[in-house]
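Below, in structure tokens: the form predicted on its own, a single chain.
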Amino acid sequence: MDLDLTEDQETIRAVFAAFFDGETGPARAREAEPTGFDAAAWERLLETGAPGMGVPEADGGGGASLADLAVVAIEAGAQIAPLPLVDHGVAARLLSGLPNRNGSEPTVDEGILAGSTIVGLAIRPALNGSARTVPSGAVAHRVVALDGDRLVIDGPLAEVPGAGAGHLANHGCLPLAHRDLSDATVLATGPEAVAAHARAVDEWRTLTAATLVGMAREALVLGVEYVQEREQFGRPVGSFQAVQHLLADLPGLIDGAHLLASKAAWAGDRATDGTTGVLDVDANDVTNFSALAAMALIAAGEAATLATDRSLHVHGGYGFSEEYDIQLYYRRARALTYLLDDPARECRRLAGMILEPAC
């Protein structure tokens, strides 16, 4: 298992690197608030190809493997792009795994590819026929859910709903909206529908895991550059031992997390082959897709709510003002963690999956 980055990868990383510097960034970040999407920025990004690169080139789209869309999950989450990218590029993806629904209409339509028509994923079940806090529920076009054992489409909305159409006010300022199924259309049922979705919100897991690494990596820059700049008795307050301590764990920890979110994505591609993968902790050989996925989204939220914390807390009161960027990415991050589950319940979960086979 190899997870340094290809030729390609760096070149997928330098040039979505460049792109969400250029297009989107704090400043962006807060235009867009409160319903968190940013359209001038989405339109620019339909012309890079990203809404439809993760869809096999079978179905149209650019075969980009889940690895490569951790590369540019993780560059976006450094500059807290406003874009619902990674839902839309997870529903895609899923779209594209299933039968064509009348033998010859294709479940994943050029609007989609191209993304002018906006997808999101519900990640949780549906609940009493509506789909809850769905993650880009305020600005997507359609939304897949899974509804009881039956894997549902809703809309197609005429055009992208309007700020605060329904969306749902948070402390992350991320669209977040329900959404209702009255009159959705069936997709899949039964164990094939559950498991398609399941998969959907593995991959999901794993994005939003390296979404939220790149949060935390910018999120210590920020800190770093403020102690550097910043004094205090003449001197850079990050001269000072007390203030050192709060940011020198930080890089191990975001690295741990990015090697955990970058594992998922490399087990997630081998389980498209239909490999398994082994989940045994005690010999330390887990290459179980699901187990990975939580362990990454996990241990990414971990990282970067501490990191958005500590960096917060050394720009002083600073922190808390509008002004600095470091409120951006403080909110975000726990939004983020958050928005799938308690991470504690995650845990939960993650623990029962280890010790199931022991039972």
Contents of the next structure:
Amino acid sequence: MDLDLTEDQETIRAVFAAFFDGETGPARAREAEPTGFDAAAWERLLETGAPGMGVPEADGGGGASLADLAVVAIEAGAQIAPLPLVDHGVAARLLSGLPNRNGSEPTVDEGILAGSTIVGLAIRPALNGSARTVPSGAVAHRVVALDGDRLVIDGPLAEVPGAGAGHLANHGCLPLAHRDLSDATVLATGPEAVAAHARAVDEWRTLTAATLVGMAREALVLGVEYVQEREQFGRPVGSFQAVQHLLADLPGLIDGAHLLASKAAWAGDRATDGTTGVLDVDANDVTNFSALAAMALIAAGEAATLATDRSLHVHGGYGFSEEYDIQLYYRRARALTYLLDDPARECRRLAGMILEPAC
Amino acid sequence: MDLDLTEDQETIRAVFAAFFDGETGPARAREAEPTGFDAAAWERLLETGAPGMGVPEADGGGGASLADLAVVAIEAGAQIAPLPLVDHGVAARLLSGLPNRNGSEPTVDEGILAGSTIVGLAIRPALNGSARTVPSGAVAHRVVALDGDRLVIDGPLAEVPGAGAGHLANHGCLPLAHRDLSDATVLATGPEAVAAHARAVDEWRTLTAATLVGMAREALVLGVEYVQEREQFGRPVGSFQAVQHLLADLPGLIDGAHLLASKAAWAGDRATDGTTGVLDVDANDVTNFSALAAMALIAAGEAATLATDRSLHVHGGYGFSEEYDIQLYYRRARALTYLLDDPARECRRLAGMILEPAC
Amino acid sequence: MDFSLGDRAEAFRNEVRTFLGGHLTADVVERMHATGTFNDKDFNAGLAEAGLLAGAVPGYGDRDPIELYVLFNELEKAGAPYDGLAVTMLVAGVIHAVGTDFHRAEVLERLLTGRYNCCLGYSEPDHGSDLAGIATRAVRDGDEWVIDGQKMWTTMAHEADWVILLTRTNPDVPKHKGLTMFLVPMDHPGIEVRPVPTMATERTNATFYDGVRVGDRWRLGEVDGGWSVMGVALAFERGVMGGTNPAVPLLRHVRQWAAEAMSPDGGRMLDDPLLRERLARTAMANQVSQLLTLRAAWIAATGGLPGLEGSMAKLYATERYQQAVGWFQQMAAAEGLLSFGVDGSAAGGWIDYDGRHSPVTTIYGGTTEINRNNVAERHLGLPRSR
Amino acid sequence: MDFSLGDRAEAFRNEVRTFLGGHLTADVVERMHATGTFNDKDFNAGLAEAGLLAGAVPGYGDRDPIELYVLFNELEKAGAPYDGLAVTMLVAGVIHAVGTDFHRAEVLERLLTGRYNCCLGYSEPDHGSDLAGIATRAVRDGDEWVIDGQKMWTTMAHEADWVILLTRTNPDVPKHKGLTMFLVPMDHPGIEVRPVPTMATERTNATFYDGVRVGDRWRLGEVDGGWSVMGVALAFERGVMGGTNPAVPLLRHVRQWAAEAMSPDGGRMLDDPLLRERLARTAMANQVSQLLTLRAAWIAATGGLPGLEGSMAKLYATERYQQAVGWFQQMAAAEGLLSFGVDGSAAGGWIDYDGRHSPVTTIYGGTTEINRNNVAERHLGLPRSR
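Could the form predicted together with its partner chain be shown next, to go alongside the form predicted on its own?
Below: every chain and molecule of the assembly, starting with the one above.
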């Protein structure tokens, strides 16, 4: 048992907190609307090695663990960085884990490791040869997708659709696009392909949960700062007990989601050697990665949607105006929470793991 | 449009408010636990003519409308009267509406009209010849039930099961019992029987909603009185904004459920001549009795469970002790809300009326 | 009790519905969301020409508050632009109640054509919920007043002809006793309107008043009597003029979408038991919201002041609307995030729109907290908490 | 981070589980609910004899707060009687921290046999949340103190050997500076215990102290130093000693029932998609509750005082437990209302039981409002609202 970050992780946290604070943040996120991509910040990020940091050292990457990546994702979420960091990181890890099938094209190449070639991940299975609402689809040169039982990669595109008509205007101003897979290259097929994609989506759940935890944390800070400064009826809004109690449930909710996302990452790192972990809800013993990843996204989605809702509300009318930052968090929290699927369907999926199957 | 009670209803309200206040109330309800029947109060109630008041005058009853009965039910609910008034009233109306099939036994006889013979209603269809958890099953001499497509009546029992082993200990200390229907008399069969039972259950929904509205109203009064008197930290608990805001949502919720139960009763009275009313949720035009009865029970159940929950909570530890009255309301509100079915299943049933059927 | 509208109100409702059938075109709806201005002068003029406006001015016309409710409820349910119209009718009612012959001739008659409109200048940057504390000053100078200050949330100011402006005329008395209301023509020198864009499609404004000189004839009500003019305005507003049935168009949009859309679980979305449950709950809540609003209208129609009942209707309706939006956002998942006109958007983008719009409904026109304070203190009789 | 318990704690957990497998019989569970006394001396003595108690006394034993957490978490998850034991261990910890050799010999050693137990005399009828305001007086008389007053919620008093009693010894100083703590043997003359039955199966008591004379050697901590002794006790209590995983047995009972029960919609209850969703949400919340509690234990184990973290764990766990109980009460409908042992009861009556028990969990051991005040003021840094 050890609930502290390692020394290395503390360093990673400090470095990336400083990076995202300096190079991204609400003002930059606002400028990057509606497409949701800050090319200049991405260029700067390449210098940190972040795009390839999660790829094993043997494949030329930084060898970082999922737990390390979660530390970075939290800080990126706190600054709502308009960067495809989680998608690219997960896709690169997925590619590096695949056998090189045709020799001519390395599964994870220099461009991907460096981040000059952006790779996205279609988190939902493709339908009729098309990957719908791909998270970084409007900025990724290549997208990895599961089409039936075939794992495929499209592109590389010379020009990404975000520059043109492909971007889908959306609630969170995320770089969403549909991607046509008809000319995509097959990377793997069969159960191996399905399992590789499932593992990647669980990593995406874990790191997206971490991103949402960061958003929720910062949204609470924005709300607390606002109610400390803002006065009504001659006293700070934050001295009204009704306002205090709207905010007081949030730290536990956010910290709980943070602990769960961290536990999921820990379980994910342990699961790489084939360990499946324990899954006994009768005794509340759960160390299974897939179950924890599902739980983490549900918990973090709840925390982030509630924290942004309450923080926006205590801003009064200003929370609704474009000028204030909380509305940026509000919309992105919902977008990331609902992007993969309805949380209720995610719960039913989780039920399939922890209960006897439905007849 | 007229949202006031009629003069007659104002009189009914005043008379029964006084009756239930004097002859029932929390102390009597506590004494009547666990069986949930106050025989002395029932005897006194017979003098008011209440048991047969909802039966048409042509059948020897009081000719009261469903709207009139709702007025009475609210006051009975406010005093959590341990009396099978709603069940008996609805069952008597059901019987009086049936053709007399065999001549030897009038469908609604003197004993039923007077209330000396108590009739209950099995609100759920019987299973394998047994009516399960019948609301007044432990005190009713006779119970009307739907067994397949046959409407049947059991008894008359010389001794009701509440006196013996039949009473089922339960959350709300209601007079619940299972009833064996193997010797029951058939009253009607086929679509006519099913429709008569369905109409009776809609009346039960409406009057139970009214009962819950009365409970919720009184539970709020108990909470408000407690927090006005109780001091902590040198001031009334009710002066804390967090406590005020817990209670401030309740009047709208309770009044809304009250209006909806009243509207359902109004629609039920209109529907006796075969009018089915309008059911257009796209325009929010709903005058259909079945839909309104379903909505009323859902809304009143929400109001009563939330009002009793918050009122109990602001009582602090005393709310949990047997000595205080709020726990009586808390348990009965849940019992009446869940007795017919899960509100979620009731919602899906309502969806079947207002939406295209599910494939 | 009788829950039928009655022949007269029902006939009026049918007139409004007929009008909407002919005049609420897709163009009108698209224009309101594209411009962010929920006020359409041609549409309003059409209503006036059809004879549906003048009668509904509170106290002025021959229609009662039930019919005023019917007008705005039909506009709201249909998704028509009515925010501007609600303010216009409200101001028309206030002018009728406390205005002069000059105000009637100069403003009221014009407002009733639907071609002119008003905006509300109550809130200020530092005084949102605490209106009695506003700082905009009006100082008498002979037969004129000189106004300096700033107002916030002056929605429609960019196309309004007048602003109804709450000012401080006496700083030396208790806060709410030193206020005076003016009706200020927006073309007076010294007025500046700056747009305040929002996270939804709605646009609002900040307005600045720099030495604005306005004749005493533009004063509405007594000097230092502004708080009671506010009271008249609030009594008209609460509940009756729209804002308590926003989930009716939402339900319609979602229902229509769900009948066509595929569920990730297989089958139609409309067959999903959870969606069916939530649609039914929303239909139930829509009925309750309607009844609570009707009760407020009924109290007004029978001579009462439905302030608290309006608070209850608003508390209930807005919380339920936000709950429903949250449900449908979740269930529509990625497709629910997509905006108007985007390939694949759930319910044609309405879920995204409602997700952006709904948060403000528990803030504007009296926050949830202010309404809860009202109910706690004035209805439940709990001691003042502040 | 490392979320595995570690070999030592895991071995301890297995010992506790083995003990429970052998000693937590149906009789023990039935007796606790039949008597309303969630304390079983034979069961406790069994734990002591198995060597599972002494080591876990905070500060006294060789086990750390993680293992203390493990002990109570396993008891709670298994549905064992542990309320009395938690108080006993808490008092043992306080005695170890601030008691005298006399207290250790006379009380602590006996408590560790599992055959003796203590109750908590903090709250009073007029001072529930506001403990600093308590009125029970202790007046010095030579080497003795004379105690007069009344305590409320003295659960287990009817079979306790001692009460840890918070008294006012100096009424002339600020409230929390005039308090002194005593350890009073329950057999002293002048003590009366009156049962306070509750809506659940649990029994609690009111206790009355009428001229109770107690030697100064029974004083725990300094004269007028009672508030800091309270602080020691609260720091032990928060989160670690059970109370944050009540939904684990609930989930188990419902899951087992649903695998057998028929749904009114046809099929098994366990196939109902809404029930599946809610079981999954409950499993998720149980993990979060566990992690928030473990964090408090971890902070204690690494030398911190997890007061706020304990508040967060309690807020989260109790709200989620109540939500889950509400869900399952609804879904079990009429059968969920039926009590232990009744023909047809859902989950053998556990849903009825949890429905009766759960409301108190947001009240005792610090109300939700007190915990929210703590978090708002001490964690978020908001200004004091009172």
